[in-house]
Each structure stands twice: as C-alpha cells, then as structure tokens.
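Encoded as structure tokens, the following chain is the form predicted on its own, with no partner shown.
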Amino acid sequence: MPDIQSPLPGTFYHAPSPDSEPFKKQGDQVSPEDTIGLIEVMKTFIEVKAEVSGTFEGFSVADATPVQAGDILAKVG
C-alpha cells in the first residue's frame, strides 16, 4: 500500500477551509494529480498531491497537525 508523504515541514490540513469537507474520504478513488490536503508554511498553503492511483485508505495524521518532511500523511490502497 503506497504512503503519501509530506513534501515539507508545516501544518497539514485535510480540507481547504475549516467549514469544508475533506479533499478525500476513505474509499474515494485517487489519481496522481488529485489534491489530498494542504500544508501551511509561513502563511502559504501548498497542495499535497496523491502522486499515485488507487483507493484512498485514510489520513495517517489528524487535521491541523504539525508534520515534518517525509511524515506519512495518508495511505492509498
């Protein structure tokens, strides 16, 4: 099962805003260009792409969690 890793350190968000649905839910199909979350670095938001195809298995970290580069953010089956 491929893991989606954080490309850089920052705060990881599951959704585009606090009132929005997450970018992906368990069971959703993903393709390499799909956005699965955002990382905030110094008030700048960077999209995190799936980079793989498959079924979204779920997030590995809670919403609004500080992460480091290389941390596993989500799993794809």
The other form holds:
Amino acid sequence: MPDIQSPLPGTFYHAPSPDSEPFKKQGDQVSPEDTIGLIEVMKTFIEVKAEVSGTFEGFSVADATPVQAGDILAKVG
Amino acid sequence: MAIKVRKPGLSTSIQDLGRPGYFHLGIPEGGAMDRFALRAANMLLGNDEGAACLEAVFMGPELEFEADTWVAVTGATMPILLDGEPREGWTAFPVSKGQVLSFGFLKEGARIYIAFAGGIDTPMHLGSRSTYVIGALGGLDGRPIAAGDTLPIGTPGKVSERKLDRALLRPSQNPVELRVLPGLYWDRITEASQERFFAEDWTVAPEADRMGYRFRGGSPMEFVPREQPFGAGSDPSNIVDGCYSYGSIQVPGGTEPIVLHRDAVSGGGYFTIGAVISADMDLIGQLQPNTKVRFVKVDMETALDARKERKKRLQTIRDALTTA
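Would you generate the structure of this protein in the form predicted in complex with the partner chain, following the form predicted on its own above?
Now the full complex is given, and it begins with the chain already shown.
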C-alpha cells in the first residue's frame, strides 16, 4: 500500500482554502498527477501530487499540521 | 561545460558570497544563507572560496551533466544520489557525462549547497553572481533556476578526492541557541518583556525565507509608553525610519520577531530590539519551519570572540582541505 510522503517541511492542508472541500475523500480514485493537499512554506503554497494510482484511504495527519520532509501525509490503497 | 536542469526543486538559486557595497542604495548583500557551507563546498573542489554554487532550500533539484566533472554537496543533510546511487555529503566526488544528480527527502537543516569544479559561470551583476529574486538581479535573469535551464560552468583547477572531517564542523544544538546583542531600541520594551524574550521558547514560522526568519510562540511585547515622535507611525513598534543591519531583529506590532537575513531591506519603520551576532547567522540559514530556538543575550566582547572562533574554525578546515 503506497504512502504519500511530504516532499518538504511546512504546514500541510487538506483543502485548497479554509471553506473548500478537501482535495480527496476516502474512497476517491487517485491518479499520479492528482493534487492531494498543499504545503505552505516561505509564503508559498506547494501542491502535493499523489504520484501513485489507487483508492484514497485517508489523510494520515490532521489539517493545518506542521510536517517534516518525508512524513506520511496520506494513504492510497 | 554545462549542466542541464531537469527539475528545479522548490526555490533553487545561484548564490556566491554576495555583493557588498550597495546596501546604502537599498540593494542587499545577498549571497549564501549559510556562507560557511558554500565556502566548504568550494574548498572541496579547489574552487575560489566564493565561486557561485546552487543553493537549494528544503528540496534538491535534478541535474544532468553534459561533461565529466566533480561535484561537492554541503550544508543540510539530504540523501545525495548519482544515477540513483548514494554519494556522501561534504565530499568531492566525480561525475560522468550523462549522469543525473538527484536528492532524497531532507533529513536535517534547510539548505544544501551544490558546487561544481570551476564554479557556475553566469554573468556578474554588481560584482556578484548571487540571485536577488525580489530585485530580479544576478543568477539566471534574476530568478531561481527552472526546468530546461542550462548552467554554464567555468574552468576547473586541479581536483582530487577530498573529504571534510565532520568533527571539524560546528556541533549541532537542540534547541538552537541564537546569540543576540541588544540594540538601539532595546529600551522601547519593558524590563519584563526583555527578560521574557530571552526566557521563552520561539519557533521558526513557515514564512521564513531569504529576506527574514520569522519566529512565533513567545509572549507579545510590552512597550514603554511614549508619545510617538513626529514621522513615526502610530503603532508602538513604529519608529521614525531607521537603518537595519544584517541580523537585526524587527518586531512588527511587538508580536513576532523577524531576523533580517541576506536578502532583507536596508531600512524601515519598525523598531529593532537588537541583532543576532554574525557568527550565528549561518545557523539561521539551516533552520526548518517549526524548529525551536532560544535567544541568548550576549555583549559585544562575546560577539567578537565568537566571530574570531568562527574564523579559526574556517581556517582549520581550509588548512585541512588545501593540504590534503
């Protein structure tokens, strides 16, 4: 089961804006090019790409949480 | 000789030791955020110590070599891969034409320096190749590198297998201690606030960048009441504009201290409580967001001693690498 890891340190967000739906919900189909979340660092939001295909099984860290590079952000089955 | 950029990383820029001499015109010195790491990378390759390198923050680029050469990577700890095979940091290693250099996830620190034998040979602007993105100056068209770019490389000197003994590096600390010399406006905050600034834990905010490192987590500051002078803004943290030195700590609104770094402005209307001493500025360049730091109060004598000690460490490394 592939994990999606954070490419860099920063603050991880599940949704494109505070009022929006999360990028992915449990059971959604995931393609490698899909954005699954955002990392905020240095006044920039960087899209996190899935880089794997499968079914989205959920986020591994809460919304708006500080993360380190290499942390597991979400699981895809 | 040239190097092709396949992937740029997050914000990878060409940096050298910067362009001193124009700060009075509002053009920052710029250059490497971790000057020590840049110098060491160049020493490993027999380059001029101030040769231009790539500075990559949080994420490494992916580079393809168009000719055989030598490379050294210093600074943060990030797995180094040549055609997928691991290579060591703080070590000069050979690369062959067509090989690809890439990087794994950042483990410790924030910025890596990638040096090439001969140095990056882009045009000089005001005496430096450093990229100052906000001013669109230096580097490649004044911007970070992008996929498809070609980096021209200068003529190398004599290169051989060299490795830096890591015991010569400054030991890492947790929490990181940044030594501060209180400054001109120190008396604007109350004694209780002054004590809290040094007693409390601060955390690197995710906004921290080449202009400034913002910290949060400590208590808001209390100001000594005064009638704001003519020309100063109404907020108690406002002053009639003053000069900012490299390392000075401004605290807009008295809430989040910002340590001004290589690409910072030269002046402004926020008071500055003091400055991080020059010997500790490289440490800041290696701080990740959410890292805990403590500010430690020092006097001028300690600051100058620390500067001497840093020079001595650099000289020890220079001796070790140039006689090897």
